[in-house]
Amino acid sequence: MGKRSMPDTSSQAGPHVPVLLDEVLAAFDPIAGKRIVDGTFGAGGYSRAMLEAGATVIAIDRDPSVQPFADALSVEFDDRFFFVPGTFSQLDSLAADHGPIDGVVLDIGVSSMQLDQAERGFSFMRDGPLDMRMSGSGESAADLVNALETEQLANLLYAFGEERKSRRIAQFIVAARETKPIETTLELARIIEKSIGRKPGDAHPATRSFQALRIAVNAEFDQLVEALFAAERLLDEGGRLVVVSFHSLEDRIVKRFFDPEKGGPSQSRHMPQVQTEARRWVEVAKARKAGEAELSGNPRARSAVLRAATRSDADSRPVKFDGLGVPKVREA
């Protein structure tokens, strides 16, 4: 048997260019000698950079297709890289055998690698099965599109995609599937474009609907909330949590998690002041976005927002969705 071919996972040649990489490394500075959990391994861009900077990395991912990239880093950094298959919502239990942990980084959302693989069904730019399952199992986007009633589908597109024309899109989808099931990405994209039209210079009309379906298929908001609280349980005082999100709905959850008072009711100065909870996160950094230099080489970084904070000595909280602004699909 010949030598096994390993994919090139270097940051220059890998299939996914990690966004805000310099800012992520700076958030853990000094990083050499630290033990960091990369909760969304993907093609390993963050993991490689942190390993090259001298950190030990425990990488987690639920996507089976990332295994070759994990294998490559295991060969190169065999004593400082550990890959654990699983969902980042369970990162505290998955990393339990590798503690104590100094930091956690999460890159939320779909990767370029997944978008570029037509057979995964994430992109309306490539024809493929309407799938969108990151784990490769469970309910697919086609299952939702072909089964939900008009109002259920409209409510989902509105809640998870902020699609203001969700009702018209849902009506066109339901009408189209009466002829045949909707099975491919381009079929769905064309139905959406036909329903609401397309203006020159605007984003593709299917952008918000595809985002909504992907979030629903992968329970992304539930996973994000669970992961944030898992990181809170995992990290001791002084540990750093760094989160990169890609749209306003995700960023709102992260912002309110770090600072619960952002999501609570305002207090009148004329009323008795309500005692606030002990802060679990301190040194909350201002949101960071990609600069012109990064955007010129990686346009997909344009919507990325990085937030980071340091764990305090207060006990971790039970998982709680209230107050985080997690979108809910209204019942039909």
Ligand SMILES: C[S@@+](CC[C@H](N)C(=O)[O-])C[C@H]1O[C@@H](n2cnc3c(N)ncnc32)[C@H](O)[C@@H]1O
Contents of the next structure:
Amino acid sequence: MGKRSMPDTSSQAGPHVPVLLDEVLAAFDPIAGKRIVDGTFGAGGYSRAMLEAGATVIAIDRDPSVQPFADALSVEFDDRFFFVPGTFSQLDSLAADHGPIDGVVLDIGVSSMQLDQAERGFSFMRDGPLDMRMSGSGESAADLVNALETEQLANLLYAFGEERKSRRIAQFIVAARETKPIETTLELARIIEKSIGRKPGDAHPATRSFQALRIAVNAEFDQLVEALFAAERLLDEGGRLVVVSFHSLEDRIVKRFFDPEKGGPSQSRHMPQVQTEARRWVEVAKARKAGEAELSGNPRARSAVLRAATRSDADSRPVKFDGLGVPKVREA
Ligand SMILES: C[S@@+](CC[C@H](N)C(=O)[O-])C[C@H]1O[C@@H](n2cnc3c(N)ncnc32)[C@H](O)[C@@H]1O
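The form predicted in complex with the named molecule is what I want next, because the block you gave corresponds to the form predicted alone; please supply it.
Let us now look at the entire complex, which starts with that chain.
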């Protein structure tokens, strides 16, 4: 493929505007010469900026549609850019051939491309198949809404979307699918709107339910927890982990992971902590948010929170979900 037919992956004109990019670069400063794993490649906005600043980048994404962006960067930075398809929960094994690694960055969530492509089924604003699978394989959102019992569906919408009217929505979904299976995003959005109404000025009534389904379809909380522990195993003393998240449920997980004294995995509820356990993460930075200048150009940055910390020399912990505040779907 000739260079002129490559997609434009520059951070200014790319299809996905990178969020908190300056803060990400600052978190790795000085970045030149470092080897960084970009666990959420997307359109390559972070990767490009890190490559331009002199880093070597090992990029990971589970979405096969990002390949052209990766190909473009491979042409431009052939000896410093490596793309490995896969899930970031396995980032340590995916990066194993490229070590030693100095930093890991994760920009959790969906990309603008995924949201904007109606056929991916992520958006209640665009009509498309009710899909939502980032990787394009496994169970789709349609599979879930057409198969789960009312109670299971309600519990899922409540746990992953913090949807307080989850029961009513679930009842309407189950009643609607008795006539015919729910196949499209707009069909589902209309059913939800019919169930709980729509107030002018409020977010679309389907916002929380779509978030919950997306999280379930892509096992997003499991992926995040596994990725944090994978980064802990991968990084040696002094390595930096930088995570940008987009809602409070994810941010809580990252915050507690970095700081077990806030309820993280090494704190036991039953034993008084006589001596503080060796910390795996030090220099835990205060959460960073986008400033007014960035928000005026990119409203998507409004909910973004960046957290960063440095790996200590303490041994990595086994993966443990307890204490991180990971939302659980109640059994029906
Ligand atoms: C918000 S976008 C990243 C945008 C990127 N920072 C940029 O500047 O273009 C998130 C990307 O992470 C990918 N992703 C989400 N969860 C993933 C996972 N568990 N494993 C690998 N990739 C994942 C999505 O497919 C999406 O392309």
